[in-house]
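One chain comes next, on its own, written out as structure tokens in the form predicted on its own.
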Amino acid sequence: MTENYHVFSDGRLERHNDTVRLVTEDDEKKYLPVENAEAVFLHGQIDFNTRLVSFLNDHGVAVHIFGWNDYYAGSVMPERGQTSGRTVTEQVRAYDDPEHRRQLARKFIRASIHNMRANVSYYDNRDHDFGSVITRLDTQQERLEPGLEINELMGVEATARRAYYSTFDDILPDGFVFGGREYNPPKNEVNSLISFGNSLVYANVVSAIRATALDPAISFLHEPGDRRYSLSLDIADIFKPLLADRVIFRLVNRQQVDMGDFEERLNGCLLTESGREAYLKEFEQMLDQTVEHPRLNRKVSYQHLLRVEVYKLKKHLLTGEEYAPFERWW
């Protein structure tokens, strides 16, 4: 299963004979084959009943809700294919110990800044200066020493992700002005841009997480919390830089999203329809690229990373063969 579908318009999806349906509000009946799906995106108003739900679980098939600020707001996933006391119970003890979870946190944002480094060279080389940027991201993953608790560690990659940003004003065109972070609800192009690539790239983990025994709650750099998936937050972030602000890149340096494609809303700065599926479109490529990996010896989609990237960590965790996260090597 590797295939993601999006649906935008409102309306209702629907198990209909062996297949899934969506009914728009104008009456348009579009079938979406499920044989290959990995996840089904719903960006638009849908309905939905159990009859439909007991349908994907059988077929392994998540569905990831998006609210009306783009972010998302829930999955509906299906019934795990794989269950393993042992594996949560060494997930939980590895929580529990400080050490070992200082440790993975660690090791997290060691790959993040590798990759925000990796994006930050990649432009230096072509016609920016961004040496005092590399500098900065050097020092903060020499500050990655084994006594730093939790929070600290955490100031370090949020002083790393500012020095990364600062490079995004220079990198995009003019009139897209970053400005730095905000969120809930994003207040200009750019912030609307990372808010929206940044969620496709946390519910793709979710699924991720999902086709293994791991809890996904139970996380190690982010504090485990009510309603959200933290595991997929910690490794999320190793991915960020490259899913979803590389197609940032692409899209606007390229100008397939302009100023058109965003609209005012509700006191933040939004995607249109249009913006989204342009910003979708170039995603799913990304998924779907593939790389030369030196350790499987084959070539792997992005998307398939994020699974090997959920297997690693589980087999330390019960192996504990060390984890070695994601860094770009190409």
Contents of the next structure:
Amino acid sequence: MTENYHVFSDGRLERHNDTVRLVTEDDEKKYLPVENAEAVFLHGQIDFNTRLVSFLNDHGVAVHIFGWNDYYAGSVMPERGQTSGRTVTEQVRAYDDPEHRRQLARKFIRASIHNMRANVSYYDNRDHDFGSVITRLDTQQERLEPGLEINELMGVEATARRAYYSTFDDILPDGFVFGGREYNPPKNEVNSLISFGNSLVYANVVSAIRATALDPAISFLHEPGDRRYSLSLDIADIFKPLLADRVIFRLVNRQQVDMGDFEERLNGCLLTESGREAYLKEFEQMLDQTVEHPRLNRKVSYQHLLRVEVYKLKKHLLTGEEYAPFERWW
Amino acid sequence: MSDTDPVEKLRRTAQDEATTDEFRVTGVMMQYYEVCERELWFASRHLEIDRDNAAVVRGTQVDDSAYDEKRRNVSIDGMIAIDVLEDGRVMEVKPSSSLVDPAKLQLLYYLWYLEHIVGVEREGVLAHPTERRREAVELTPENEQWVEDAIRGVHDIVTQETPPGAEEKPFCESCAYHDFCWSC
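Complement to the form predicted on its own: the form predicted together with the partner chain:
Once more the chain from above appears, this time first in line as the rest of the complex follows.
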């Protein structure tokens, strides 16, 4: 249950016997094996019916829908029998206790900054001089005092992320000009890559949360929202540097995407279909990459690290055992 | 035995006497108690197991497919669910014999429950279909003591606010709580 399937073409997704079949507009038929599927990502215009949804539900497969403009549009999640009133109660209790909430929010930010720093110091050790950025990131870490309110914590995070993003123009080759973070819609190529990558991390975290009984809408750092799975935002932030950003550096520096993989639309700059395919190929490889886990005593994939992260949070909420968010240890 | 003795508490719960202090013990809780106390605590909180775990998938398949023509599933008091064979013996099916004692304790608990709470004496049979092996299990006085001590042990674990610490055991890797338990 670890494979993500991405569908780019327009057409129809349907149940066919005991599997899922994609029928494209020119009547080409492709099969997606559901037994080992974690989620299906729809990037094109796809029709499907309730029969397909029930079938995917039985197999515990999520569907994540991506619009070409707004990227993440929503998910059809399997029920999977993972509901637990007790878990949600504990989750709400932690959210509702200001001290507990601040403590968790602070941990998320600590880990986020740590993981940004890991990327920066990788390039600092190669042929860049990012000493001053590293100092700025360390300064933000030191500002993370236990008493800070959520909005103050958010401020620390934003400052750190600005410092982190300031390295992108140096890391990426000439021609790719980042400037700063802009979205809705992204204004240039780098922003467009960041938006796409972040929404993929987000969707994968949604899948991971749904494999447990945690409620994806009850969060600690981000304000629980009506529209977004805000717990997914909390956790995705920690993993963006590891997953989304490294894919960008790799693709652009190896010239696997170039200016031809973007198009101007709706006052923004968006990846073309071939650009998205190139990104996804690299991104899925990144998810499959493994690392020796010191506590689990075996190699685990980056994708599984997401699942483990949700387990850790849930365990903390239900047992009171310490939660230490993912910080890159290698 | 005092009123607060878990064995007495279990009897009261089972006999449905108005009690505000319910205490439920399922067969699988007895098994967990013998295998790993931390696993028991997790299970008692209904923490989800990893359904993708290979051992879980296999166990479910063995249980679903073995001897289905000759056994009948019976639920008693909503407390225990047992498989009764045509000749009245109680059967417990396990995918392998690598954890014999936990399976035996689970089965003995069913026999104890039937004798002391329902009031019927039964024999038990422990079956390992994949190894084509069966073993008769009987409720001797010694085994009764084992069961009652375990009931008290289960009570101690599940009433704790926090789970017992993680302890490395040879079968940790195949446990459905492995990643949950060892992640931090």
